[in-house]
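Next up: a single chain in structure tokens, the form predicted on its own.
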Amino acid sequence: MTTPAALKRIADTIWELPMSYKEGMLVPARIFASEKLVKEMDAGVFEQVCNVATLPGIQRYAYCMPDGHWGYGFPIGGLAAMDPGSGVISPGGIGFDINCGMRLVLTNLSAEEVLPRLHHLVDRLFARIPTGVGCHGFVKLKQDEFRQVAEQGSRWCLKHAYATHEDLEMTEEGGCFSGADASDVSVKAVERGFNQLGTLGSGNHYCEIQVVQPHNIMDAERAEAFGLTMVPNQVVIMFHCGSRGFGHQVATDYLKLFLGVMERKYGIKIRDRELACAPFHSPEGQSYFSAMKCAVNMAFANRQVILHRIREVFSDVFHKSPEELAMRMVYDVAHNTAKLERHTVNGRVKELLVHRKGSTRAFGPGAQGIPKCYDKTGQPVIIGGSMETGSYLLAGMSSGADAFFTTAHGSGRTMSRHEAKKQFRGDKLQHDMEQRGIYVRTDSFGGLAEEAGAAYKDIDEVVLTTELAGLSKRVARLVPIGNIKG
């Protein structure tokens, strides 16, 4: 890829495009990347992050994380904090899969105990957790009941015996963004979402059985605090999914609304229609913020119900209760949201509206809003790699304040889904992975081909870059042995 001539290297892992690069930029664009990663970024990343820099109310910089690649509106891996008084809210800065996120769950099982039953375990997970486009969940809800889920998130799951109090404590914002009002959500969105609770969906969503090998622990103290040192070669479960068709429809509805009022009513002109926005404190902006929170809460509940299913399967296969198997959560963290948070800008603490699009909150040690047990370590950060290579558990760092305590969310694509399907065959990939010790069940061989490891950036390079940039500190690398995908 060719990088813009105006791109300047500020530090080993920090690059910048000045406000003069594109007309209308209100702040510079800042990109966190190694030299290798910045050269791999497609041209659209640089154009999109600079378009973000033109949005009203933006503070400090428009950012892109090391896993950045072309997206809708913002680049995936994008970050922008707005002054809520003068700034805007943009669905393109949050994404269609609102609160797509990661959850990591412990067990006290070793790989040696799991491997003899791995095929049975993966097959049972595949049977109990619906995957694929348009799949329906086992929780049967009426539409009005689903609206309660959208307003209450994981709290609804607690009331209905799908969650524990500790699960909520180990979920970002306790598994519920307050202020969600389901009356701000369209009937069509509810129709698309009410039967999808407890489903993975398709695309890059997955549920993976992983092993914490002792030589892959990089920070022993934090690994112990996060529960990763119960037994050698400890088995953990990581899964990745979001708000399904419900969140997609919320985004679609409000993009259409914002395009109708943005310039005509509020006089806002933007360089890219995909960045359609509204003043945060406008009626339209507040309605979207509420509807977005509904989708956030649905996604938290979705992952919580999936966790309930995972516990059932492990309990059945190993003939022990989830408590006996120590199936506790490490954390659940979102990577497609907008949130009001307090951050320091120019020496003054301000409330800001932080858009994270394919980027992850990464609060450092002592931060408000993380579980007390993580006061000394910083917030757990879960960064998923490709199904062939592995994933990482990291921790937020105090130095992350320079980027509003935000880090990467995955390895980031280097190849489009279309190109990956041209280059790889899903059935062959499944066979090759099993030969390498990774048993995969999928709803679609085409979907599996899209997720080939070669279609993604080097996860080791991405997470090392986040550490060198002071965004998040590596704790452990997690190696896959089993996976279910849509």
Given for the second form:
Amino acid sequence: MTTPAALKRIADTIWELPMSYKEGMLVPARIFASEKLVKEMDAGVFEQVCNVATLPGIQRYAYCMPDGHWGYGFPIGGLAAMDPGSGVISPGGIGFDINCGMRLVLTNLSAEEVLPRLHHLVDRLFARIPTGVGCHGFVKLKQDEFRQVAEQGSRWCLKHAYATHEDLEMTEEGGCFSGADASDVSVKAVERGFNQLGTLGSGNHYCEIQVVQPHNIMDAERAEAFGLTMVPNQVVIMFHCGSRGFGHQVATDYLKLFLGVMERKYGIKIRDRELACAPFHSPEGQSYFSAMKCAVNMAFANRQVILHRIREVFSDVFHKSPEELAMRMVYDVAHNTAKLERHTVNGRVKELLVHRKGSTRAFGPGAQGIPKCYDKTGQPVIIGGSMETGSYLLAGMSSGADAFFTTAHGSGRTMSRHEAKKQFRGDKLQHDMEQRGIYVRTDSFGGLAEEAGAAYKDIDEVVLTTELAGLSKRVARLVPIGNIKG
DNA sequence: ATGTGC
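Could the form predicted in complex with the DNA be given as well, to go with the form predicted on its own?
Up next: the whole complex, starting with the chain shown before.
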């Protein structure tokens, strides 16, 4: 790959494209990457991050995280903060899978206790958690009940005995973005979504059994605060899923609406249709913001009911209650959202609309809006690698202020799904992984091939880069032993 | 990512 000649190295892990790079840029573009990662980035990333820099109201820089790759309009691994007064909201800056996110759950079991029952455990998870495209959820709802889920998120789960108070505390925003009004969501979106509560989905969505090996703990103090030091080789559960067809339909509906009004009604000219947007304070912008929150809340509720079922499965397999197994949440992080947050710009505290697309909020120690128990450590940041190579738990840092306290979200793809399918075979991959101690169940070998570790960047390099850039600090590396995926 | 594509 060739990087643009105008790309300047600002620091070891910070690269910049100046405003002169592309006509209409309102701010420079900044890319967090090591030299190796920046060279691996596709040319599309540099074009896209500079396109984002032309959007009205953008503050400081258009950003790309070390796991960044080409996406719809904005790069995946993108971050753009807008002035809500003069700026826009853009569905492409949030993504189709609204609030796709990661949840990490503890157990007090050791790998030695789990391994003899691993196959049974993974088979039971696979049997009890619906996976794959078009799967139906285990929570049966009428459409009006689903609208309540969309407005209430995890709070709905608490009322219906799928959650504990502590689960809500350990979820961003308590598992509910306020201001979600289901009347802003189309009938079609509800029709697609109402039978999807309690589904994992497909693509890179998975549920994984992982081990915290003592030699993989990088920050002992934070590891203890996050609950990872109960037993040596402690087993934890990490899972990744989002708002399914519901969020997809919300994004589709509003992209279409915005394309109709953006230029004709608001006079906004954009170089790429995929950057469709509307002024944040316009009726269309506010309506999308509300509908997006409905999808955010559906995704929080989806992860919450899945957690409920994971607890049931562990309870059945190990003949102990979830409390006896200490199945507490470490945290739940959202990847694809826009949020109003207060940040310091030019020495003044200002409210900004922060678009994160394939990037993670990473508030540091003492930040408002994170659980009290994490006040000294910073918020937990859960970064999933590929199913072959392992994942990380990190913590937000005060030094992340320049990037509006945001970090990476995963490994980032190095090849398209199509290319990965050509290069790898799912059945062979499953066999090879089992030889290496990772038991995988899937209902799509094609889908499995797309997720091969070799189709992703080096997760160790990505998280090290976030640490060197001051965005987040590594706490522990988590090694997979079992995985179910769609 | 997605009842996987105009």
